[in-house]
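Consider the single chain below, provided in structure tokens and representing the form predicted on its own.
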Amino acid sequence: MASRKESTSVSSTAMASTGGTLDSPVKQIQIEGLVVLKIIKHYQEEGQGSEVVQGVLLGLVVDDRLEITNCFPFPQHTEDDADFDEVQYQMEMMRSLRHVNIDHLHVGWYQSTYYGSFVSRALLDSQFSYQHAIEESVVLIYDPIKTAQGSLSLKAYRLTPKLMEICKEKDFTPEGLKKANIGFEQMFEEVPIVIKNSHLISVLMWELEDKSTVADKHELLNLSSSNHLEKSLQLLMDRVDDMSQDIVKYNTYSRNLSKQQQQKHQYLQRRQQENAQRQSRGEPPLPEEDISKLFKPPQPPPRMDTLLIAGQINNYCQNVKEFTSQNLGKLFMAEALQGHN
């Protein structure tokens, strides 16, 4: 999937000029209902379990509102399809849409997620390339597992101005992140989504809801959902283990750095004492040496991965919180119904 993300970034760079300001130009996203159905259908046809599906979002910008009016998927292909050119495919698709007078402006991309596991370095790099080339770009995250439980899970994210600056400078050292004063809370900003449908589609949805059976509505009180909670907690524990390993790496780096500083200080003291003795004997002092060559500082571990892990842990915690709060509500409702009967 990494090669696909890189090719989409190159394509977006070729199609738009670089944004000049860092202030978020998008305050709201208006997405057509047909686009939502296309994203859902794309995952149902090509997504399998944890397999991620991706696609391109098309639309236009009106004031501070981003209107997403169309989309098309990236085709699934194997390593045998070496001749397939993703960039050429996107250009031909948008050229064909332009010929039939359909919105063809590139405004972002979408991706499915598996139990909310989308905060990764690959997504960060791809969204930075999009947002650096197309200022209004967003990424839509579709969660099919949450959607299958009865509520549409579709969220839009953008990189914050602080994170855009860090990614431009590519300074992911502990000192660079500390200077920027950025934590996992300031990495992504969520943009509110409004789904727009035509009046005919709204009438059709009203009729479908009116025809739904009472049994289907009672399924909302179903309490047999422990598998989802168990999987979410398992993924959460895996990321906590990753965080623990990163903490061990950083502590090891800190100890090595402190140890080297002590060795450097001892070396300088010995040099001063020896020079003082040579001076008392009337001998010339020792020649100056480059301390940085004698004591090369240890390489600091990259801290951006740690921030991403912390962001993913926070996302898992929010999912578990939402899930458990819904189940608690179901328990109280079921208890009330049982007491009433």
Contents of the next structure:
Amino acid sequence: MASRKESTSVSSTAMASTGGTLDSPVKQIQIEGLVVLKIIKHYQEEGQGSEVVQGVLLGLVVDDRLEITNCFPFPQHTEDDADFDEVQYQMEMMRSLRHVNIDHLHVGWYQSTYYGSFVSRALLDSQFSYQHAIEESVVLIYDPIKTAQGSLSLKAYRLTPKLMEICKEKDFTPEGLKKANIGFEQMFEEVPIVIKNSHLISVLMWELEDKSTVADKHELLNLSSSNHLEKSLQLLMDRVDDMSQDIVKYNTYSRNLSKQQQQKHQYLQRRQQENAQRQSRGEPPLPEEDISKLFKPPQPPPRMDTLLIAGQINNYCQNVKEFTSQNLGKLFMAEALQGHN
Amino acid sequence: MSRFFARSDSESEESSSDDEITDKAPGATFKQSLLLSDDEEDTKRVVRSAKDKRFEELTNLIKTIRNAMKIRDMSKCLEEFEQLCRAFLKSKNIVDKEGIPPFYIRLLADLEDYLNQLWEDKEGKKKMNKNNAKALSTLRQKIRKYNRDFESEIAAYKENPQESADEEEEEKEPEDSGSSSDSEGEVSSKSFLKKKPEAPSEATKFLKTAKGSGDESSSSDEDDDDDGDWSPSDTGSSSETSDKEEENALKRKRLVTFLKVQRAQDTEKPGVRKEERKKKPKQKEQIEEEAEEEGGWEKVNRGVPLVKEKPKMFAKGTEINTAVVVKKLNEILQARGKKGTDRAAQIELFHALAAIAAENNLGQGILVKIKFNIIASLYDYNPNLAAFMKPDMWKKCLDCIDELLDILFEHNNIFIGENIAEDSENLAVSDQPFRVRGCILTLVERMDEEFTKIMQNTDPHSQEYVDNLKDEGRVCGIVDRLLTYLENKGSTEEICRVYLRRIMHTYYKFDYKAHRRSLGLQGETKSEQDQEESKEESKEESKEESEGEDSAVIMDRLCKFIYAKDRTDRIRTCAILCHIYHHALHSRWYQARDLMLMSHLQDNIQHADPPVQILYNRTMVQLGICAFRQGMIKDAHNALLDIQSSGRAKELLGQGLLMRNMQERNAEQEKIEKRRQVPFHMHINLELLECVYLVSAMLLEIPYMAAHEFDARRRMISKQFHHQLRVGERQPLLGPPESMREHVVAASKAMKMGDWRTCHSFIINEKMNSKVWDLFPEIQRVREMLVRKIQEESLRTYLFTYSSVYDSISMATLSEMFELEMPTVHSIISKMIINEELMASLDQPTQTVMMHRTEPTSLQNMALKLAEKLGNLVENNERVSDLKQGIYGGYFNRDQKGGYQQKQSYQRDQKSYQQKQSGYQRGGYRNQNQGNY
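Give me the form predicted together with the partner chain now, not the form predicted on its own.
In what comes next, the whole complex appears, and the chain from above leads the way.
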């Protein structure tokens, strides 16, 4: 989370990002307003409730800046078209778009989220395959619920090189992760986003803002937030439960492991004693046996899920924090207003 | 059996016959006795020499071999042959003296021939089963080898089979008849037994004759002989009915034949015996008298077995005095418990003896002694502990005990006791007090157990059970009489024991008379006292007996005596439990509860033996039901929880066995458990028990559930109740309730909504009345209590559930809704407010309840839940790091202590509950039981 960039402003004014010192090839993302609108529209039309919509981002790379200039949605999967070929669909779409002179470089994908729950195994896997194929790929996460409350929420994430390494090796054992020295903080990096519009549109926006009355912005001051919070808490709680389970699993594992270590140790000692005795009697020592066969180490639980859960919990917490700090601000404001009156 | 007789006067018996008698297996004797049924065989009744005995053994074996040969059972043949060889070796010295018996040779030859023939028969061999074929080849080899030793004899036999066959002519007959009797053994033994009941009459007849003819004339001797004869031989028994002359003629003939057998070897027979009690010796006597007249007869090489003993006791004319009777008694007693003893016959013997004793006016002492023995042998009749007495035996037993008690009451100068040594008994001298060994208490206790056994083994739904149950009165009567007797004479210990018996017969019975009295008369206490003074024992089960002590008073008196005097812990424990049970049964809740708590039985009942634990469980259940009747719902629930929650109430109460796998319980354990079962008439109705439990659980659980609807970790008061609720919910189609459980579940649902009227109609209706409530003695009161409880708890539930939708509610409305008086409503609501269950305040002037919104919002609840979960998470995490570092971090501890308020309040709840519960400790029976399996 080296550089988190909030795009809280309603207006689609381009916001200059302070930019992080990322060692990745992409340091900044510039999104066309068109793309944002298309994503929002896609969700509005296709996604309901917790349904997730996905699509492909198209654009080009300029220096260390990724420009996303267009996108197209994936159709919603239903059971009827199980034989639907995604790859072919993508290729065809891109080919068609090239015909109408649209950037056709595949630069990533986007996904909607439900209360910020997106850190999952599926996301990790597909982002890994994207980034593996096209180094500059990003995933855009669009939070429709937050957006509906008045603040556009659009974030771009990339896997850190470390995580890329791990995924490449597919080593999710506790030892592997320990060696890689990776925590949930270092799994994803957020790339600052800049939304760019043409000047004409900007002008229009300014004009619109000028014209809009205060009442239009009342939505912003809405205090009733418990519903949102409750949902977040609920989700958070579920994750915490998962986490607990994982920990218990890990606990059992490590206990078993240590027990076995002990047994192994005892066995070796006994062996040594016996050998010493035999030596003193002039007998040949016992043949060496394969200890690892005798003591099969317990299957270590995969730790990647735990990491992901931790990342997700972190995500929720951020959400809740953000939300509550905003709300607190509003409450203070309301109090001040009341006092003033 | 008879061999003991022989031994008893062995001092006069010569050694060879003694030897022969003792060495013979009783079974063989019996079988042989059956052979005697034809007249010819009668002649062979003889005292056999060692040779006879050996030869008989051989012939027996040979007989079996021949039988086996006939049915081609080679394995049997082989087996018997081996035995035969051994037996032959044993009788070697006799054989040496006498020469190899021809029948033996004959068998060897025949067997070999037979085997060879069989061996040749390839077809037949193929048909044989494996075992037989194997046995055949082995046997063939063996006999070949064996026969080499007897080659010359066999050759001789084969040369001249006729001659040898002659010798065996007589051999053949018994063989044949033996083989037939072999198969008929059972039938004939039965027929023999059937004859038995005639015995007493026979005995008395004998006695009459014995008395009638004072001198020892020869005719009476013959008479004697005849009497002796009748039992083994059919002709004998028929002859008894025929007139004298014929009888005598017949007898003479028989005697003659008898004597000719006897003659040869009787030269060395002993002299006259003083008191001949058996027929065989008597015959000997006669032989000696008449032997001179008759010529010698060739000896018979087949021994004739002893005759079955007969209910004839004494030689005619013997002066019957106490010593003789005692001696006789001891003789009979010695046969007791021995294999092959006919127990029924023994009982008859005792009876006859008693009759003799009575007839000769030998005094009560001896009579008592005999009675003791009769009863003991009646108990002995069933060798198996699990089997129960037959009705006629049982009746006899009761009669006997009654008579014994009669005697004891009539004659104050009889001392009985188990510690009176056999030799210090005084049975004869009537001016001194009689001293008799024996314990009437043990007999009565045993009788009581037998009664229980009978009840256990009778189908409880049959008329037979009712008939058997009628004997309860008699049993109680006997116990009562014994009690009066022992109160005067017995030691405290004995009194304690008999008191316990009395208590055991009283505690589970509801005293309707006292109940009616307490309903009817006010001055009942006074009359009660009067009765207590009169101390009149009464059988409370005989209801028509109008004046009788209240069972409560009796229980009180008996139990208190035991508390004070008893030194064995078990009797006291049982007495306490019965006392509590009785209290509880009669709705004296506080006495029952106090007694239970004061006795501290809950702490150590798990160390008691299973029957006591069953009694404890029964008591707990009764206590719970009593609490329920009194409206102490919580107490009722707690008392019943242990029994009900196990789901094995039936087993814990000893009212039936649960179906379980055989691996958990083998046949032996099953038998033991069966013996522990409580007879049906003492059962506690299990449906009533369950219903009481479920209804109390409902009354507790539903308001509790309503109050703690949002709690993260809700405790269950009653798992079983929840289980029933779940079962009810799982039903795909909900029809009107049928069973008791369904009624309770439906009622619970109604109560959840605060709908007390529906709840009421589900709990108390025709069906439930007939199923459950009518079983209570004070139905009306219980119903009223129940309605009231339902109203109150429904009100509470209603307030818990719907308080959030009210700003304020008028108490008048509530009182109208729940049909409760204003003060009650007021008190319930006040209690809820004080207990912080309801966030509200009472507004006095307007009589309304003002609700305060202090309930946490769902968001707050959620946050609390989350906090708890996080606590868990931290805990788990801590464990992981503990494991890694091996050091116990302080963080975890702090965290737990810091706690979450919510959590703490749960713990408090729980603790208070546990405190209440600890009053009723778990039933130990279960725990120990599990250990057993």
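Whichever C-alpha set is largest while still superposing within 1.5 Å between the two forms counts as the rigid core. Positions refer to the first chain, counted from 1. This structure is a prediction, so every number in the text was calculated from the model and none was measured.
Look at residue 282: with the core superposed, its C-alpha moves 6.0 Å between the two forms.
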